[in-house]
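Just the one chain here, laid out as structure tokens, in the form predicted on its own.
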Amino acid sequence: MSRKKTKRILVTGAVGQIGSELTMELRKRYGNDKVLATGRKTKPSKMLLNSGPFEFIDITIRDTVEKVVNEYDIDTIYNMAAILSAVGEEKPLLCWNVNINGLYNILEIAREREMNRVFVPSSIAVFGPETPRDNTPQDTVLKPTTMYGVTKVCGELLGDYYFKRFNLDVRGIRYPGIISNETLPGGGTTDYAVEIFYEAIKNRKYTCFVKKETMLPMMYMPDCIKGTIDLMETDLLKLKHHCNFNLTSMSFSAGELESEIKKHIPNFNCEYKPDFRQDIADSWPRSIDDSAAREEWGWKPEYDLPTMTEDMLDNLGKRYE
């Protein structure tokens, strides 16, 4: 198995919620010119554009990926490009094309070039109604009810296949809902947990698209970025799992999040008007067991609901008030 020193890193989906902040942290750690950010059509921020190289590619069109891989001598890929759960239900064929056909292109290019390592994110969307919803085990039933979830199960299996069949070092995390004060989410079922902060700061009110009692696993972006890079930097010999690590730092209901925000903004008002995303949320875990990640590569989150809420409101308050 290839263990070459990292030459250059490619981040697909670098304009997205996780990809944008991941790219900046990777550039901070490895050097701006060592990390190529890519997107399909969304214009990158000035910070992303000015801090290092950026190219437009489409992972579903293999030639566009191969071109930048060759030009920048790419050795490691973080494949963050994806169609998320809510958009995936509206456009299931697009979801499959990007999340599976695009992933296949990435893995094939990495295999042919004997790349050092590939990161393929998964999601709690791999779980379904038949999965235990409380303290969901690492190894359990995977029967999702969304196209996004189906593609993520396939992605985990495909990544493990490339690891076992071709000795390609593929790794992945089942992300919970990710909360960020930098980049807005892009069409996921947990978007309410981000939107609520922006609306609390700007308008003092929010209409939530899931029920007040809806509880889901969540994670603050600094923990998300730390966990992702920590996994990628872990010695392979320590890992028993590869593409499917459960990961979380907290679980809370929409009502609990509202209450925590009200501790800082007493006049904040939240209404609850569930839409089609409620059914998706109801098929996902309320909390998950991430002991495998803690045991195999030392995962330990730094934020809980109170500290995350305080930091979110502090950062957004400085920006908008």
Second form
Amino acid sequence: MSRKKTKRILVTGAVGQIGSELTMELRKRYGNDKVLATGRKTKPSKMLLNSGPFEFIDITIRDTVEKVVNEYDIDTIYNMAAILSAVGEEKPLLCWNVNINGLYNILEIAREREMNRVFVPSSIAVFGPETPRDNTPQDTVLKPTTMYGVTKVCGELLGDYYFKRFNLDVRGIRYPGIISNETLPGGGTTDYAVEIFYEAIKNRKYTCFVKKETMLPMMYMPDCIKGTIDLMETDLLKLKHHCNFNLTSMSFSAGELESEIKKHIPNFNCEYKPDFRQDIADSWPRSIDDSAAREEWGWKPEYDLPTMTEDMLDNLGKRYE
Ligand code: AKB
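Could I have the structure of this protein in the form predicted together with 2-amino-3-ketobutyric acid, to go alongside the form predicted on its own above?
The complete assembly is shown below, putting the previous chain first.
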């Protein structure tokens, strides 16, 4: 397995919620010109465009990836391009194509070029109704009932297969819902936990698409970015798991989030009108056990519900009020 120092990083899905902030942090750490941001269709922000290279690619079309990998001499990939759970239920074939065929292209290109490292995000969506829902163990039943979950289980297995079979260093995290204020999430079940902040600041009201008592594992973006890069920088010899680390920093119900926001905006009003995403949320864990990540690579989150809420409202307040 090659252990070269990182030279040039490719971020797919760099226009998305996590990809956009991950790209900026990677550029800060490794140098702007060392991190190639890519997207499929969405126009990149000025921040992304002005701080380093950007190209349009489609991970389901292998040539488009190979072209930029060759041109920029890429040796590390963060494959953040994905179709999330809610859109995945509306467009299951697209979800399979991007999350599996696209990932296969990425892994093959990395294998052929003996790349240094590949990051393949997974999700709490790998779990299903038969998995214990509280303090969900690291190694447990993986029988998801969404197409997104099915692709994420396959992605974890595929990554572990490439590690064992081809010595390709593939790593991944099971992301919980990610809360952030730079780029809106697109098409996930946990999106309500972001939308609620924007609506609280802009309109003082929100209609939530899951029930008040729905509880899910969540994480604030600064912890998500730190965790992602920390895992990628950890000495391989310390890792027992590779593509499937449980990771969390807090769990709260939609109602608890509403109450926390109300401490800052007392006249905020939240209604609950569950839609098809309720069934998805009900099939996922309420809280997860991330002790493997803590033990193997020192994971330790900084934000909890009160500190995340304060920071979100502060940032959005400055922008919109
Ligand atoms: C989604 O809701 O689909 C994502 C996830 C938890 O992976 N945010």
